[in-house]
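One chain follows as structure tokens, the form predicted on its own.
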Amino acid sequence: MKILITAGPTREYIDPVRFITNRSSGKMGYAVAQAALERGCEVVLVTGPVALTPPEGVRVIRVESAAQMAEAVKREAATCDAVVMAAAVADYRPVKILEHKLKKTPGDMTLHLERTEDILASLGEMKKPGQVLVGFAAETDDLLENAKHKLERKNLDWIAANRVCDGFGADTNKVILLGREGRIVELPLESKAVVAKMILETIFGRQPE
């Protein structure tokens, strides 16, 4: 099985030194990459900027912006049996990237933003027969309702839902898996390495002993 995994945040630059990003550490996506490698998969890891060392044996594609991640993911997904989108991709970016550092001036400043491409929705539209598409939903409220809506709207096979307070930046995570056929699997609070293995076991089945 060839599996594509995304991890980490993206950066959307305002000027040469400032950018919009989020608190994603990339640990969950890297753990899924390691777990997939241990299952004998061929692994492609598209990663935003993180302070992590990729598992030895995966093919790594490094990106910064949402646009760069979209380009890499759509290119690689065509040849993959499964895609796990664990990255926290920015939803908005500055309309204009300033060529020089923005100087401080008196008063308030308005930053004009535009939507980035919804990579997961694009993958759902281009999904080939038999391909498994897995998304992540990090929420602060209405966890299951928001995750279910995302699962259906983006044509996913599974979605891994977790509260931001349970996973962002931490070494542990507590995940609820929702399947497109209505299956709900609540995983216990565990290290991200263990959670990653549980996610893959739930989606693809337990490895033979």
Contents of the next structure:
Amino acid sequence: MKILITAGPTREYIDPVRFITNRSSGKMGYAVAQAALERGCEVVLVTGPVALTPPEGVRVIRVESAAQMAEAVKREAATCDAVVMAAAVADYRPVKILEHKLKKTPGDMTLHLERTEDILASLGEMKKPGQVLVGFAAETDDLLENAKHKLERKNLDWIAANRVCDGFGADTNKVILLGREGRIVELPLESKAVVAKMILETIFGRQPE
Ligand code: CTP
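Same protein, different condition: the form predicted on its own was shown, now please give the form predicted together with cytidine-5'-triphosphate.
Following is the full complex, with the preceding chain placed first.
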């Protein structure tokens, strides 16, 4: 089985020295990559900038912006049996990346942002028969409703819902998996390594001992 995993934040540059990003550490995606390797999968990891060393044996593609991640993911997904999007992709980017460092001027300034591509929704539209698409939903409110909505809107097979306070930056996570056929599997609060293993076991079945 060949599996594509994304991890970490994206960076949307404003000028050569400034960018918009988020608090994603990449730990959940890297843990899924490690767990997939341990199941014997061929693993491709598309990663935003993080302070982690990828597990040995995965093919790593490093990206910065949402546009670069979209390009790599859409290309690689075409040959993968499953995709797990654990990356925290920016939803907006500056309309224009300034070539020169922005100088300050008196008064306020406004940054004009435009939407980035929803990579997972694009994958949902071009999904091959039999391909398994898994998203993450990090929410502060209405966890299950929001996650279910994303599962349906992006044509996913599974979504791993977690509260921002339970996962972002931490070494542990608390995830509820929602399946397209209505299955709800609540996983215990565990290390991201254990949660990653349980996510893959729930979706693809237990490995024979
Ligand atoms: N995602 C993506 N491309 C984006 C934004 C998100 O592929 N531009 C993916 C994430 O990797 C994650 C899932 O979509 O697997 C849900 O991401 P999330 O940020 O929770 O949801 P959004 O679709 O961005 O919705 P909202 O910001 O309204 O909560």
